[in-house]
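For reference, the chain that follows is the form predicted on its own, supplied as structure tokens.
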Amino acid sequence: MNELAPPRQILDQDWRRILQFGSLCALTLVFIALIGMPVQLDTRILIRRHLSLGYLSLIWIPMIMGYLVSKELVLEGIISAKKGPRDLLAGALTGMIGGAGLSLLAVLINNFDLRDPLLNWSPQTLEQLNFGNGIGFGIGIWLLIGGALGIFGSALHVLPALTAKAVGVALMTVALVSILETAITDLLEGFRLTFITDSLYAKRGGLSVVSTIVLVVFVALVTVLAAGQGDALRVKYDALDAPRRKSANLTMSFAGVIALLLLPLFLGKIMNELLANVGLFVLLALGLNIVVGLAGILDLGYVAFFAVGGYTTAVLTSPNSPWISPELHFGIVILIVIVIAAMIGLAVGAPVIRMRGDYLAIVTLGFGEIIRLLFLSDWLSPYFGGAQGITNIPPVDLGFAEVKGSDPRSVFYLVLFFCAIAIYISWRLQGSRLGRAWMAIREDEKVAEAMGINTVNAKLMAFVVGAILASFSGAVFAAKVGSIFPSSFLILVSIIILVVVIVGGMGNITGVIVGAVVLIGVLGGPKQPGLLQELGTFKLLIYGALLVFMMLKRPEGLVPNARRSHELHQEEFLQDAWLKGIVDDDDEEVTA
């Protein structure tokens, strides 16, 4: 543990941090406010009379500024000074730069018309910002609300990390549990259990004070009381020797499919629904991890294979195909589609195979719209029906029940089925040769070449594999819908998935399932609804700005795969050596 010198001078700031934050804080709010976010989203209540999602989209803003200010980068063999008066007021300062620059905000609305550049620049906005009175009354509040979350954010490091912890933890808590009041009602429901919903909200929908108040309490306790119990389990977890880690993964993944299997039943239409859609983009995201994130290929027209997958099911199972319709059963169809969907991925990988970087990505994203185009081309409208699609795709029938969209339960268990193929077969592959031949072309393709290894048959390995998972994806998706379009095929399809594996982390089969669950099931896919409904309008917004984050902060992704972590991390990792002694400066390779 660092020691720690004595706290700093209260007047002992770094003024050009604190300015440089404090901007941020004001820009940020002023354009979440331009934007229409606080306006849109004040419709959903959080804590009944008190907090909005409205509301919430700027108070955050200021309390992370404030943590962030005081955070100082802590370098191995420096003394740092101890936390104390010197950062509430860093804290305090920067939080009451960006509530001044929302007075700002309100004070230009109130005396100009901007409305023509700014269509949020409206008379809802002013009121929203000076909370229902005057000018003057939103320019002192917002001083002080600004202060005072920036006040709370450097509080953080000021008090005792275990405090700090349970306070933060509660927070969070709180937090979840009024934005996914849906998911909790359902399913609380689903377990008879309602009179804990009823105690913890309100009638009209959000959190009531005493609950919010007792969940803080309660939360809180049980942080302190568990305090390091998280950690004494990972040490004993560590200390375990091979097989009876083994035998503690398969009992964790046995728990879990048997959960997977038994939620739906306790879950109604709009849950099962939801995990229905969040399904169907572990599929396709599976799919394109072994592309991406094990072969290291960016492809861009990945949405391609969907469509494959798709209009193969409609033309072979509906009567109403323009072309030929032998409705044949979903069984024999998947036999043809992994077949079709494979010679797809040869075609399209051929011609593309020896391209790297930004020519690879924008050759594969020309040929996602190219085959969506045809689709929808007169051309091919007399065999794929062209912007009218292909209607009345039969239900996939088992022989003891029939899965259709109308039933979102049944959905789920045959995307689960699909979803669990994916897995093992992404499992096994990333364990084998072409696995590892995969990661090596990822790496370093020349120096992969140069060992030995075909790069071009690994690649188009890559491509076929993927386009196969993707194809299932759009079996199933045209037997739930029970209609294709074009339009159900647009290129955003694949920017979505790709920021799904990134985020998850590439190359993890359980980073992509967490990042399409934390994603798809909160804001939703491109045209399907998540938990916050609300956040539809601000989807794509909030995808590009957790992209970048993610890119800066975290590359690895939130579940991150060991292999990708040293990849991304090895200039750290050898400066973290050469600090603690283990490496010379003349030393050109390390040994993790």
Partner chain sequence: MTAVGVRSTRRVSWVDRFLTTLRIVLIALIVVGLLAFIAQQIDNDNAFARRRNPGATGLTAAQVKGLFVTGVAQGAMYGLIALGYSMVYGVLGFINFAHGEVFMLGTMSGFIASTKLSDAGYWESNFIGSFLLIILIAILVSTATAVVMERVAYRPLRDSPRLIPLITSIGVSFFIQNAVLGLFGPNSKSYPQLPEWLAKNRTILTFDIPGTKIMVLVVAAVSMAGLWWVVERTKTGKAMRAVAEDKEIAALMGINVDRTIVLTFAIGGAMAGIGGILWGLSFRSVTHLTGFLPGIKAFTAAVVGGVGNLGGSMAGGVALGTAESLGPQVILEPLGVKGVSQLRDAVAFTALVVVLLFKPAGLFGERLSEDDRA
The other form holds:
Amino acid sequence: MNELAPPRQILDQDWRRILQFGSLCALTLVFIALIGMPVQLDTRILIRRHLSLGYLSLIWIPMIMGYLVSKELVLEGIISAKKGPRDLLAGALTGMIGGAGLSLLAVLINNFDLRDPLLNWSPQTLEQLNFGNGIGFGIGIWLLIGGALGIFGSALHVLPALTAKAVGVALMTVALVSILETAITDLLEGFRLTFITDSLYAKRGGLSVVSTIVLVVFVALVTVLAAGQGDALRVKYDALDAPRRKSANLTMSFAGVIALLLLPLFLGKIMNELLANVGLFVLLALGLNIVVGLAGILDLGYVAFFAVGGYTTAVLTSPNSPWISPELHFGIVILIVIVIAAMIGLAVGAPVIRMRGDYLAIVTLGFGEIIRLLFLSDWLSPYFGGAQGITNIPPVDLGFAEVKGSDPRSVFYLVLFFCAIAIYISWRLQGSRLGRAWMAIREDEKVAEAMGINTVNAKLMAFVVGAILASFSGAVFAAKVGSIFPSSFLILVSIIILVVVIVGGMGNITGVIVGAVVLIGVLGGPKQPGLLQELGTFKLLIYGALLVFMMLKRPEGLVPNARRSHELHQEEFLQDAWLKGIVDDDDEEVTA
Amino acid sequence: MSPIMHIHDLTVSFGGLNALSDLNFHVDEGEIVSVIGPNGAGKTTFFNLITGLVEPNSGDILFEGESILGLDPYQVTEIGIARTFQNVRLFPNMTVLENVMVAQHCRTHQHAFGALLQTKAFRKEEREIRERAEEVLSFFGTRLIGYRLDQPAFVLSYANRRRLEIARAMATQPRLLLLDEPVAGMNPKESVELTNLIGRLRSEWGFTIVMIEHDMGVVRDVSDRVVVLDHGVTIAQGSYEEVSNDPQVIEAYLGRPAQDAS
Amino acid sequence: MTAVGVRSTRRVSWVDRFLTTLRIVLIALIVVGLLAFIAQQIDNDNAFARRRNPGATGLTAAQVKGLFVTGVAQGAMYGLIALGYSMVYGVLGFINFAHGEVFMLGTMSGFIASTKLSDAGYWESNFIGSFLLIILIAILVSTATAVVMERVAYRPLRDSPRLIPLITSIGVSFFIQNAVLGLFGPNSKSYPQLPEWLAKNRTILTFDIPGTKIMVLVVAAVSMAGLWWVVERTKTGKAMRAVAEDKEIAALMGINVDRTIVLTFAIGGAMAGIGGILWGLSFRSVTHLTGFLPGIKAFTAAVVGGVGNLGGSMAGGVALGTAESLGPQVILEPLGVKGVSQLRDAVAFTALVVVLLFKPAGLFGERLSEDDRA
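For comparison with the form predicted on its own, produce the structure of the form predicted together with its partner chain.
Below, the chain from earlier opens the complete complex, with every other chain and molecule after it.
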């Protein structure tokens, strides 16, 4: 551990930095207020009578800014000062500048009318900012709230590590428990544990004050008591030898699969519907992961293959199909879908595959739009129904059960089946000759070719495998919804899947699955609501912001690649060993 | 010994400037030839021409008696020519082992279905690829094996990256190996070691080697023959001694007597 | 020594064959469509035209001219947007996907300013003044957006692989679109009416041209000339061209690379702002989605004209606009395609695919493709 210098003088501040973070804080707050988040999300209660999602959308900003302003880059060899009151002051000032932004906004709304262009320059927003108590109260309270939250954020540096961790975990838990209310209620109802939810949540939604406090105390205690246990477990796991570790992995995945199979039985219709939607996106994301994550081809028209799967299924199964309606069984249809998706994948892939990466991205985007416009056009409406789409797609008859949209549980199982296939394909291909070729192309295409890889063929294979996985998703989607329209296949879908893949971590199967579950589950898909269905149109804004944030801060994704982090770990170990003089110095000699 | 590669009147120009003009060159089976010359003499262009990255304006390249002009780079590798790059270009996020395994792409045949069905043939081939990769890596002593196998290439030291690049080229099972400044940036001890390895590449692995190198010590120690390029023209060739005493070479390249140069 | 010529032994793969076939089919379709159109024009009832499309009637000369003028005016606006793509691509080597949103913000700010002016009665009483004012406002807004975008999202990524800033720009685009949706709502907003003296048709060289389109063409030409002057005649322009050639060398020569890049974004943004106003005045409506399609099409125009080549971008824009305007009626309709007007956008995207199909690195993209290191 580094030695820490004594805390700096309280007025020894980096004023410029405070001003920067403060104004950023104020701008963000005003922006959030003006796009109407506080008002529109106010209906979602998180803590009864004290906190709604609307206010949450504001208050986390000063907290984060307070945290960031007093965070310092720790450099090896440079002694950093111990955190103290000076940092609390920085946090407080930052938060107050942010609060002042909101106060100013309230004053402006009170005195000027800009409602004409700005939709949310409204009395409701003002009311929300004032807490219904008149403009004077509003101005004062935001300075206070901002300052308090700023202090809170910066205090996380000042508190002892364990306390800070306990506070952080407790806050996260409260946020999660209140945001996931529907899911938790539904799940516990399935287990007949309604007494827990009854005591946890207030009658008309949201945590009650008492339960919040109990939750915070409980979680904080558990965090403090269990501190180190997790690390100990990891150390234990790392210490296992290869076969033992393998069997431990197997046991864990087996347990996971069983849990996943049993879970829907305890869930209600809405949650199962959500799970089915999430599954569809997991499937899409796994496919795009092969194309973008493994082979490094940025395909922005990925939704086209989703559409191809959907339309093929619709044409081949629906009695209402305007062109041919063979009304085939879903099992046969899937085989045909594979063939058609592969063919279209090749036909779209062949012209674009030699283009440079960025051109390819835009051209595939164009292809995605062309395919949608063609499905929509009058020209092809005798075949695909134009804007009216194709309706009356029958449920999937499995002999022992029927998979139909009105029974989301069955859809979920069907999706799960296809996801399992997709995971298996991704996993096996990743460790094969083809998968290695893809990775090499992603890393350096020219060198890959110089090492004997036929890059055109390998990239086309990635395109085709991705196309097939997307078309599976399209086929299940068609059977689930029962009808299919061009409007389900906007470019938007491609972009959202891209965000999912990037947030999860490109080329990382687990990451992509987790990314899809979290993002689609909580925020929702392009048209499918997630757990926070109040978000409505804001979710697209969040997706956009998330994409930019990820690219700037964590291009490797939120879920660290197990292998990669293991290696990084190894490197640290080596560094330590080198410092102790264990490693042969010839081995590590760097002459650059 | 018969020539394994023969180059006739090779000319290439970029924007009216001749990078190489009327180059004639041959390599005999089992020979180690060094190509030297001042910066901008067209040495790397020469490698790019052979490996199909650049197309010549005129002339021909025969490998084992057949023209290889117009082949895609991967096809050139397939027929048995492998290269390294001057500015080390590994696959940084792949492991050391994977870097070498992927280079065997053109020598192996299993397709996606084999991987999906985990057929016997697939598993056998995977095992062979792995064994071969380890065999190639163990050529460099203990440097690239053991715990290193599963490290991503980006954590390697500079010298190890150079070694891994050579290992990767070896794994494509070439007959002709093109090394672009293999010891650039290495310290004297490492250079000596690598020089020995280059000798062993011929004696133990049977590669014919063409090498671009600036380090005259290395050139002297391993080459059977030295070719000097300047402004895209061959100005001399022959043994190291012959070339280093050639007045034209001294003027164009060394600038002063060779014995003082190194 | 016998002289040996260059023999090509490149094995032709199925991909090559497929692409060749595709090229031939595309050319054949275009030729057949054109022939059918010409046949229709000569004789509405000739057998060739009838066989292709029984219900079709030819276009009158006035209709063709009208479509042409519409196409050129539309294309001039694409060209103005394309300049921004082209300049940024030239200097930084990545596609700024969010440039369409810069354009949209220009249109949007023009709308706000013009309705305010209209409410104050100034729009009617002094149109020229109002017009100049809203152009100025749009330029300011678009320039500011482009500059902030560069500072926040792209500068930290300057040395990363090319796809990373591209993905980031997709995120930026998505963010701006939805921020505008949140701020101004989803409804389509209408610009105030243009004054009668400007909007009325004028006849120039037998072309009957609506005044709006004349305005578009004139403003586009003036902006283009101004841009040309800046890039070719000023020190700033020289710095921009130097940075486009080689950032490191330019920095060694004492050029402030950061500042030059910011300027590039700013000038591109200004052009998009002007384009935005012209778009708003021509179509008189704007939503948060206004930037998407023109953005993609302008990128197409930039590729058609050669990225990094400013005159080419303008020419590419005009070519694309004309193709998009005439293509459906002149090629698709005679081929027997129904409801061709719905396929306008598809035609634009197809044009992009076709251009890149024949020239995978873009028409003049070779210089840039040299540094293809990912």
